[in-house]
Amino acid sequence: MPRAGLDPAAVTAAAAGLADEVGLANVTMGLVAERLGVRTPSLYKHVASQADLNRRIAVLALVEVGDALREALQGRAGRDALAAAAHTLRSYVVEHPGRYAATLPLNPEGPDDPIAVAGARVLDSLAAVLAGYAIDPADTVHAMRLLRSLFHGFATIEAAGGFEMDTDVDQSFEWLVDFIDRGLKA
């Protein structure tokens, strides 16, 4: 019989927290069990495998990012929406590097796969940002890839401590947002 209070969501939350602390690659079923105060075999009543657990962490991260983006974008358009999305994604990646790492690479198994559903919410938010610009509909996917690549790249480099130069990282990020804004307006 499963331990009271332990369910797939609790196991996933514990694993996601560990991923942020020790890195996704270092999260094991044994470490999660230790965190939860149970024996490792007990976890298999709630998740099928390490791969299943990693997918669940990815879904959790995408849901959290999607929710944060939707909240940040409410009532915003143009550069305001762009900046809100950029800062939201940057903050999430820096605060939750382990769970964010679980989102790459993603291979949804179909349109109803929880990863596909949660990922679509994130992409819908990026599309909403682009709605404030005169982007040719044929170029929307390219523009979404641009946003995702630039935001992802900056945030993951920052989360890994890769910006070692003396220049203020926040100023560099604002420069990036302004640069993207000018490019989308051009």
The other form holds:
Protein chains: 2
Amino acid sequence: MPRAGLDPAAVTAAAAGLADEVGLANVTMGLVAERLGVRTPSLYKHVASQADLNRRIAVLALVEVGDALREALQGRAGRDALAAAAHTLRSYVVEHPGRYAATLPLNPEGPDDPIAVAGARVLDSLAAVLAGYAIDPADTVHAMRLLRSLFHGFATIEAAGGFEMDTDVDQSFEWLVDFIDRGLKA
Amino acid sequence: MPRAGLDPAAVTAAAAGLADEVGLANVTMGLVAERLGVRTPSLYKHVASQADLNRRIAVLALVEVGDALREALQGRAGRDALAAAAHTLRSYVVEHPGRYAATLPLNPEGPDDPIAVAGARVLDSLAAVLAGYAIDPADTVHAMRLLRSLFHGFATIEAAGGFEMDTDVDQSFEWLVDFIDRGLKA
DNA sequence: ATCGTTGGCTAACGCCATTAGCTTTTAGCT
DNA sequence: AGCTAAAAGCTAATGGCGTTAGCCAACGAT
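Return the form predicted together with another copy of the chain of this protein as a structure block, the form predicted alone having already been given.
Up next: the whole complex, starting with the chain shown before.
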């Protein structure tokens, strides 16, 4: 029988795709194997465990988010950059809820943990957004946490179907971006 | 052998306590049974399944949060109420991360689903906070979603250890409450 | 052509959720 | 007080999933 020609990246990609389709919690090793046309134990030649696979999905998601943010912020500043970052993050979570969910248990095991590296790149983009506002350097950390908390919370609740659909969620999101923009200018 | 004298509430309470101690994902039926001094299958006389147990934990947490909020908001308004609600929510999540995590998959199966009822009570308290500000009625929905997203996001990231500890998280939280207060006044 | 490495497979183990069916306690009724 | 029926516990068993061990075939380098 011919070989499947897998590698860690291919396994991670398949798992990430499944996570978006059926939810991260329902991504089973058997399901990933089936998707790849392989038997379950074969996966262990490429990833160490299910926990390892989840970490790889998280890194993939953080890298993708980081790239998307960097691209979206090209040449933008101030309110423009804020809106671009906000929409980019929300779109990513809506389109890839499973991948994104894998990033929630942020447990960097060290400073060179790939998850910490990829996470830091995302934070750099958020810092770039804040650079467009005149913020007391002592407050930038707080403003960063504000953005992280708000975007993460909104995306998570939206992905979980936590908002009543009788009022337009897009409209709320625009209102929210505007609210933050006004606040950061003061 | 004497009887254990369990009921759904006791099982739920034990499971919620374990969730706070070992994390919701690690709450196994066997662990709950052991905590209660009972064999695993006996639990099924009181709860239908593990999913049912998780929903009960979520309801418990939402009721507790709702009660805590209502009490904290007694006689307060405006910035005072906002700060009280914020601190109450954060404290609850820090002290009961496992219970709170059970509330994340918000899937109300109907308008009389206990999870929807308990959730609505929490939202009522948030609405009470906003009542202390002069907000265009058309914008209250957006402001509600702002508060939910922000508090939920902050608490979730904090509970996951997602904030670098080199800058005081308490200080960020105060800054954040102040930021929202100023914004809601404009 | 061959040899070692690599990637796939089958078989097997242990843990967990769940169900079936039995036994004993216990509350309510006479 | 004694009886009965439901409720609450137990043991045994099933099926799924993660993981490991050990075997064999494919493939790249010599």
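Bear in mind the structure is a predicted one, so any value in this text is a computation, not a measurement. Positions refer to the first chain, counted from 1. Here the rigid core means the biggest group of C-alpha atoms that line up within 1.5 Å when the two forms are laid on top of each other.
Colleague: By the 2 angstroms cut-off, has the C-alpha of G23 moved between these two forms once the rigid core is superposed?
Modeller: After core superposition, the C-alpha of G23 moves less than 2 Å between these two forms.
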